[in-house]
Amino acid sequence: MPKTPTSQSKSANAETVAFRGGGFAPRPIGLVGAMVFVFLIAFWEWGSRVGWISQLVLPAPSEAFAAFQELVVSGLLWKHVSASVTRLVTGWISGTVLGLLVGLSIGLFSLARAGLVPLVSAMFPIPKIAMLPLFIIWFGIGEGSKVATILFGTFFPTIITVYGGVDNVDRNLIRMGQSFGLTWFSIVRKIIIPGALPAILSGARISASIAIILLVAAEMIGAEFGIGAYILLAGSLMATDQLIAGVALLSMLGLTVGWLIGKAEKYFLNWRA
């Protein structure tokens, strides 16, 4: 049917609908997160030079920069960064699997979830740092127990991120495997583990995060190297230009640690595009 000179101005009058499909999808704005932390310690400098913070109390960063100097000068960055993050990868991971298994678990079989849950509800509020001395008794003043505090406190929060990624699975997804006769484990394979795993390493930040705080406390005990030991060391001088040297390594730590996990989620979690 030929368009009618009415149809043909609406046509040239109309205007073109921009997209509207983004799904409010984050976008990566530059370098506006280093900016920040320049902003942050330029400010932090200029108010210590002029007075407005006490040097007693916080030092400059340019103090701070020059202990960390001294650190790298005397050998022992490395010494103090070796042992940590020894400890950390060990703990962590350690935890993270064993909680990853019991989690599973726990999503998908009725008779682990009646058992665990009620143990791990029980266990999951006991602060981890309360554990620290039984665990000392248990494996010694050495490596164990530092370890076994870390892997402690990482095991619980993986179990319930877990099981809980899994119970948020989309039933109908499953319902549809079940439908086009896919067998039990290439359910779990193809759907549950797909569908839990952005709430699986969300959980793995978090853990991450309470491993560091724990790396911290058990060195506070009975270690001479790490960078708990280094930040015990220095408050106990008096020595707080060390004292915020230390907290800086612990900040790039973390920072080290989410950068990871950051990248595990692009690569995992591609499809989410």
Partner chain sequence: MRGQSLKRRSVLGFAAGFMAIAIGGEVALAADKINVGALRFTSHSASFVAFEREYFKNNNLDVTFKFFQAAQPMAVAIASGDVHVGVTAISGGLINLAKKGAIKVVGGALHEEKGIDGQMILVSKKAYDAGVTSPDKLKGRTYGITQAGSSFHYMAHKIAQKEGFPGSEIKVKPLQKVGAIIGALKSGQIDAWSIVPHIAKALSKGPAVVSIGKITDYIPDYQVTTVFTSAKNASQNRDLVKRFLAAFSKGAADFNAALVDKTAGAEEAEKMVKLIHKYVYTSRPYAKAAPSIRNGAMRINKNAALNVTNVRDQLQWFQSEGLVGKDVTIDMLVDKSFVRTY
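Can you give me the structure for the form predicted together with the partner chain, which would complement the form predicted on its own we have just seen?
Chain only, nothing else included.
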């Protein structure tokens, strides 16, 4: 009887070495994320329909969607979104620009570092919500205090990521610049800032999220329109369907901002592998 190769191996007391190198390597699986969303919402809707989830506890997704449609139909959606986005953009941009300036000075000048780092560490953890009453006095109940809340919320984390980014710029590149006789300004502009850009952009991702979180707090003060004001009103009226619609709106805002920053990273950091 002719022996097959396997039986031959068997007789030679040989076995395939067992594979044990799998796992621990995340790989992208398409659509699963979306399916989890769809499944959860369907489950939630079903639970509400059969009365398994009380309306008091959690409104059905369809009710939240109806509340959202109401917003669209009444034309209020645009008013709320534009008011919030205006505040977000002004607050975030001014906070980021100021944070960039301060963060760069800390990264570049020892005196600024010695003087400002302890100050930043002391002020960063102060909850901006706790400062609201003072913000009202300082900046008024108009747009000032709302923008200020977001500004302060994004200012400190930006400082920290910027000077951290500057610190992490390859010193050899800076030496190289000096060895070729580049001016100080050229070194900052052409070596340090682009080198710190990855850190600055991931900092922007975080500060933008913080800005959205602070939106609700910012719109606590005298805001008639705005997603945060809408959520607050829904909360005080126990209109939970509107509450969920408003929160979903914030989520969508977050997704949009994340997507935009992803685009910016692709554009500015195309030199990275």
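Positions refer to the first chain, counted from 1. In this text, all values refer to a predicted model and were calculated from it rather than measured experimentally.
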- request: Using the better-fitting superposition for each C-alpha, decide if Arg205 and Leu134 are in a common rigid part between the two forms.
  value: yes
